[in-house]
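The chain below stands alone and is given as structure tokens, in the form predicted alone.
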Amino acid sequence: MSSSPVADYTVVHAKSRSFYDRYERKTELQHQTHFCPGCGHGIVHKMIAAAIDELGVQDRTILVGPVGCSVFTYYYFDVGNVQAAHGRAPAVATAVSRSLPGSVVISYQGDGDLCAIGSAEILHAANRGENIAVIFVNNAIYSMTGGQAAPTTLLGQKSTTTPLGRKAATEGYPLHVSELLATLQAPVYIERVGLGDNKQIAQTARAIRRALENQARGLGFSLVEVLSPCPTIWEMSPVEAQHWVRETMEKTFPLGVFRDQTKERLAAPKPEPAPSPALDELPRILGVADADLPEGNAHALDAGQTIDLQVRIAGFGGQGVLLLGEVLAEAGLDAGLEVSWLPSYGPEMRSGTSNCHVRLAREAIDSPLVSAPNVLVAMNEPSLRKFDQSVRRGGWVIFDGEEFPADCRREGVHVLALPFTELANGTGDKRAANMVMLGAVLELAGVLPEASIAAALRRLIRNPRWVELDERAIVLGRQLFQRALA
């Protein structure tokens, strides 16, 4: 007999290298998921785990993860993670999967996410026949949300929003998703499985492996339905549960396979990479007249100068709030910096309210909204009133009125109000003055050109005479600036 305490032995059991060692959702309980008791979820994530073990596709793996009970995903999955918003991960992998052609992309669904606000995307995605495999776990009810009624509920079945049961002739049918889509030409395999007993277990690990190794092989789309329990939500045993799945929801829900092309389906082609034009190649390309390009003045800058400039810019509709935004995106895009403009408008065409966010950077812009602006420009009282406290401290507010209302002022924030549509007529219109106010924020920035300003004029006004009388326009606001500031 060996004297060592250890004897030799053979790990035929150990947790999936596709998870993480810890599970950092909580600092506490790390070692286990947060599912509840009996859940069908946990489950499926051992067998897709185990599933990227096999096929050896874990550093080339990536799982997007929607809304509802599987939203935590990415804390458990030591993969690539991406999450979607509700009903949209087909959508998400859709977009992971042809932009990364090498990869296994795996859409991890329930039946709230992806029968109802998410049926678009799934049917057009199994239509398209994307590479994805779509692991589908329906359990018949929202469960995340507190129980209501779900797309596959059953006829008879209890819910918060059918406490009564659901009725064909209020709620409609349960939706048949497997069947559904198997009516379709593209996708390659598509199965309904169940989590009843360990027989239906062994059967639904089968075909996950199957999916992703379709998947992994380039086959195109694959979907398995994953008939699981919810014991919290039906309020039973986990025993009682999966008894329910096996006696009740199947025959509803038949278990089966729906469609299996993977012997007959050939891989896709790999997409050749898109050729990358040269730069100047590009106006020919995209059909853009020489006169309309912009002219390049990014020399004009002062290469040293830290540029972050935010301007909200806002008033009613028809007074041009979008136009000063544009102008002022368009002549920064010109003068090569990293520019957003982003607008927001009621539905009125005219005296509704408008604004704009614009944005102007040497550094890339992580976001187009402009939360707390250094500029605000405020063309009537109603949007300075909106927008005034969101100025930074050293800001500057241009206001256009005959004074700056006094409950406004704030300590450490500069203003210029000034009846800027009254002064635009000097120009000849006072439908100018949104050029009026540009001028004044152009000389107050002071980081764009003047070539890139009647660049970005042109490009955007095509009457001739409205250049002329915009130009005159802006330069009368930086001659008002001046002044103020005297």
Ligand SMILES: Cc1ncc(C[n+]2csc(CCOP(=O)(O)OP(=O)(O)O)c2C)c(N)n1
Second form
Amino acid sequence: MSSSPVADYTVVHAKSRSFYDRYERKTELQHQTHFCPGCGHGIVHKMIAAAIDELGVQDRTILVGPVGCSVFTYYYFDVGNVQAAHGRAPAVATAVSRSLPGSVVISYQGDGDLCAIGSAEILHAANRGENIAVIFVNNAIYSMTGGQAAPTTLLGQKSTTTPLGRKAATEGYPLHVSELLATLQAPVYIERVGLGDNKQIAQTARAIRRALENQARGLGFSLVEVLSPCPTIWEMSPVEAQHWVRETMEKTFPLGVFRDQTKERLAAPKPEPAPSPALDELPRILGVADADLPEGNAHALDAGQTIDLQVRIAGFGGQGVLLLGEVLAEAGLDAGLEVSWLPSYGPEMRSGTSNCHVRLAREAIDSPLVSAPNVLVAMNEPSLRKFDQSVRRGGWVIFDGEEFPADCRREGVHVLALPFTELANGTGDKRAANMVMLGAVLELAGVLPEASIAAALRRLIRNPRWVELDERAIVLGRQLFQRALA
Amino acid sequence: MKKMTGEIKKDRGMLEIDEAECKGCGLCIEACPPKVIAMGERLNRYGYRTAIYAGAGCTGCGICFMACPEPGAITVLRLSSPGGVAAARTLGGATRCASN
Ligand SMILES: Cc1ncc(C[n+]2csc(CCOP(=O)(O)OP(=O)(O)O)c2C)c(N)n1
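Okay, that is the form predicted alone; can I get the form predicted together with this ligand now?
Shown next: the complete complex, the earlier chain at its head.
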């Protein structure tokens, strides 16, 4: 802000630098907020912006906006902005704060947002002592949706859902969020303030600044509850609404500091959490590391040929349906393709039916669901009957059974029906039937290099004896497919 | 502002109200300790009556600024100290450079 054109006078209070010059939400009236005349949200916005300016943290502040009248924080604040789903701002703020240590993270929330739909999120964020400042604007009502009762609605207060006034017997008592959260061990600072008169307004500005300062110093969870006027829904003039905060709301929600551990935390700061392990350490931690395992993405295919393989694999639990799909997807990954593998099974660990969706493509995959496969692998008749209608024209059905049911034949769909389980006996183990069928799929798809399949098998199947068996089974499957074509 | 003559002391403060941003809620009028803000009779372009500064008597306390819900509707100025730029205290309790 430049100094005034009027000589001898300098600007001491003006629009914060942390606000955008113009708000691009609308094409006109870009200098005005969307708030009604006299709305407490506007006042709280200004206090947050002033505190950001004063602390000099604009370039490391991230504001998480809520659902409610204050949903548009990102149009006003020239800081990092995220807009959360209703009530979820503390969860989003947790993620932001943890992934960007050193940032000043603010969760801005209304009372419907924070203590109705979002009551779980705020409770646990406070209990974990997340490094966030919560600015909680309590106007005792759901304003944006037109005045339904909130958990904070006063006893006797009329709302569209309590037209005769809130009654404790049916709607319970106004929720005292600050007092509740102050019973927890982790929070650093919790204060309830108001916008009921000049003195209260001054105290609110101080409290908001403290909450943000706590973030700048990394002290932990702070919450400022602001009793805030909503003249429109309360059906009062802005000045009457201000008085109502002081004369009526404050009786139910006494102002004051409910928790203040600032000094203690400054003396003994929160221990830094252990740094997260590096990405390449994860395989070891998860017990899947093996120096002998081949690297992923090792045998990338040449670009050019379009690939869009959509496979549905179905059978009984225990037949190896999911593993068949996994090997296919893993080999695709190794070949540098986009892949998805989506298992779908009942609660049974064994038996029951089971199926999976596998996609391999060059382009990014929009959905992992395969509702119209170009290859269906059916390891028994019920599975065939469940999915055969879904196969695309020009696609293939690979069926474990000598007899392909005549009523399942369809124009334009190729069929390879063989007693795969019996044939798997030739490899020495009937249980390798899934890999024999995989061999047939690989041969018909013809896109994946042998090296990728070998790499996938070694990554997914730990026992070398099984790897060797499965490799033979796949070879057999390829031969069976070749022979059938001939 | 009063015309400067030898005997009239300059006001400590001064106000600028952006009538295009003001929504006429009246909270600044209620908040102003020396009562130097009033509701104007004229409607602005958007149909609001807006707050207007009486033109004299402002102490530069800044309370109207804090009570106003619009980010830039009110600008508060203060008389610079003879030595240069005045240091001002905001309502938040922090000192900030008056020249920003
Ligand atoms: C999941 C979900 N449920 C419901 C809504 C509808 N909804 C929008 S705002 C709102 C209430 C907000 O009230 P409050 O948090 O008190 O904010 P205020 O509008 O009073 O500032 C509701 C229920 C929604 N947007 N999303």
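The term rigid core refers to the maximal set of C-alpha atoms that superpose within 1.5 Å between the two forms. Positions refer to the first chain, counted from 1. Keep in mind the model is a prediction, meaning the values are calculated, not measured.
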F258: CA shift of at least 2 Å between these two forms after core fit? no
